[in-house]
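Coming up is one lone chain in structure tokens, specifically the form predicted on its own.
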Amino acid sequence: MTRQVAVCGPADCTRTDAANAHRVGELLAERGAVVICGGGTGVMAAVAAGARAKGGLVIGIRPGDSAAGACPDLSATIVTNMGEARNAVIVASADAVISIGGSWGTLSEVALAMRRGDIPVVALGGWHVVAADGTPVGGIHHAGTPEEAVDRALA
């Protein structure tokens, strides 16, 4: 059975983490599974370019009532016309979760994949969450390579 991996990022990220999403978006493509996305700019657009350019499959789930945005390397768009609430549907058609990076959109794509509690959520950089005492909250997994989030994704 074919991989479902979402990854999640900010629209507006650093080169680092563009070109983290963009190796994952390789990895992912080079291991067979296929990317579910936002579909917009930053992470979610070198991930597609990554995923792409190794002949990979991306899907983009937009939050608008058009595909008008959405990043070229996507091979297809799904419009929702849900706003940020199409999160929900990006993480629930996922096998596992990476995060790129950090943004409040991208951290309510973590809360929910941990609310799932059954698939792998892996960050690479960006948020690290913790309780009110300080304490991490258990069970993200966090990768300092592409290599190593994308292992942890598909383990």
Given for the second form:
There are 4 protein chains.
Amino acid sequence: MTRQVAVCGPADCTRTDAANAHRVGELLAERGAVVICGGGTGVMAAVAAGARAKGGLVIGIRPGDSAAGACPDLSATIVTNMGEARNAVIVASADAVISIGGSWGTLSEVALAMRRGDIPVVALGGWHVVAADGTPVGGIHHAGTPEEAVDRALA
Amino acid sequence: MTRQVAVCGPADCTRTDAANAHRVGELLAERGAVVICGGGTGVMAAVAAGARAKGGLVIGIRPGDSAAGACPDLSATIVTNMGEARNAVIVASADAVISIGGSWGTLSEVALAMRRGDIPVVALGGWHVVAADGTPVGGIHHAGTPEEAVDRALA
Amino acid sequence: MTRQVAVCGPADCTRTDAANAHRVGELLAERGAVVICGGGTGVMAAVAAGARAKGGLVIGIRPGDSAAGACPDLSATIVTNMGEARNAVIVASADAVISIGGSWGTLSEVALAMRRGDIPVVALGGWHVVAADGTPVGGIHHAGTPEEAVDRALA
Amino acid sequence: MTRQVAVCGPADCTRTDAANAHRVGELLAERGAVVICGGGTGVMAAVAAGARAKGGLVIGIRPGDSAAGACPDLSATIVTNMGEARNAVIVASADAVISIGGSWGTLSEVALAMRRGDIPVVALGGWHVVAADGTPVGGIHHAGTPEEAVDRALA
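Can you swap the form predicted on its own for the form predicted in complex with a further copy of the same chain?
Starting with the chain above, the whole complex follows.
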């Protein structure tokens, strides 16, 4: 069965994040995975553009009540009209989650994915979660490159 | 922009409903529309099969917490894990709604679509909504054939 | 355990609907049931006012992203930010559903309640659902008075 | 208007977390705030027990399709049937969020609350969010006592 990989990241991202997201989109499309994303700007738009450049299928899951503001490279647009609760739908639809860059919305998706407990969660850049004494909370794989992130997601 | 048409109907449908759904799926795919459906059995499976037979894109929006039970002809599967609230997501994602056959779940989708008030709602078979004195409540277009239903939805 | 009864109806309702809703709220509060409603105007505001007049607990489940526009007699306001998908939450939270008056939003709640299949669904006024030949689709109890509606809901 | 404070924390929490949650519940009830929680075990049950001990109103927002498994001290139980997407409803309903202890579900609620950007977010114990170089990501107020947490939430 086709694998579906959610790629999450800030709407207002760095140039490095956008380049990483574009490359992740290319790699996922080349390997036949469907890309699920939030369908907005920043990392969402970049991963969609990368995947479409390689002929991939990209589904954008939008928070508002219309497709307005959706990025241009989506194969289909799911309009949830459920605000940030749509982050839970993105995560529930994924066989793996890759986060690129840090933001509170992105962190909510990473946390919801770890809460599921049954799928790979890979971070490329972005924030870290630590205990009060500074020791990392385990479970997220922090990848160094788009290639490593996609390899782990599809392992 | 690509139009997205939701096709709703019973998981346990009649043979006529299934045939109508298959034909609606074919027609929508031929006209380049993305089909949104609930991704289950009955009308959902039939419209997906029809659309895929013509090379169309079909997105299934599932109520449970996994893709288990999804019909085989989906291009992508959105796992909402929100039960019948997913009916609202199907409707919110649509530029038009076609219902085929009658069931309470189907009626909830028709009602949510009419509640939106800004998209065509077309019924092919199924139930009717009337006032206490038996006069029809207006707004839904009752079509006689798959061709008429699709014409109205894409008008 | 305390019973929770959802009372649904149009935001823009008739005077009869409002009077019925107020009386239903009084009766439910007198019998110790928690009232769940949409927390808006019309039937929602009337049932809340009736219940609060008798010291009852009323929870309003709102569609938007804030409590703005909520009716004044709520004990607590749940802000779903999920639009009409909140109708599914109202229904899922109920041990019985009473609809008062007719509207598409109200019908979506009745249909979702019938879809559940495991709770009483009582209608006081409002629309009817019929097959193509005009025969009623069974399952909804059409009550003639607020007292009968509450009796059936709590039976 | 009555303030509503969401209290979030692990279903499987430490004794310190439970004691803190009980005290936070007492303090919120004494100050007239409605407590919103997930309605389960651990921190959720403890904050509900504390609030009810002081006569407060506590609403539990459950992830499943029934009230089964809800903690005993709820004034009302909202059954969302939307899994962890209910975390977004908890956060959307709050005028302030207090997290007690660390878990991925809890972190998703903290992240969604920070994503809102318009309410106080207070942590009592639990995890920290840092950038790649270990510097804290700002915005969450880390409180040392239940009293400080409630003061900040209601400030």
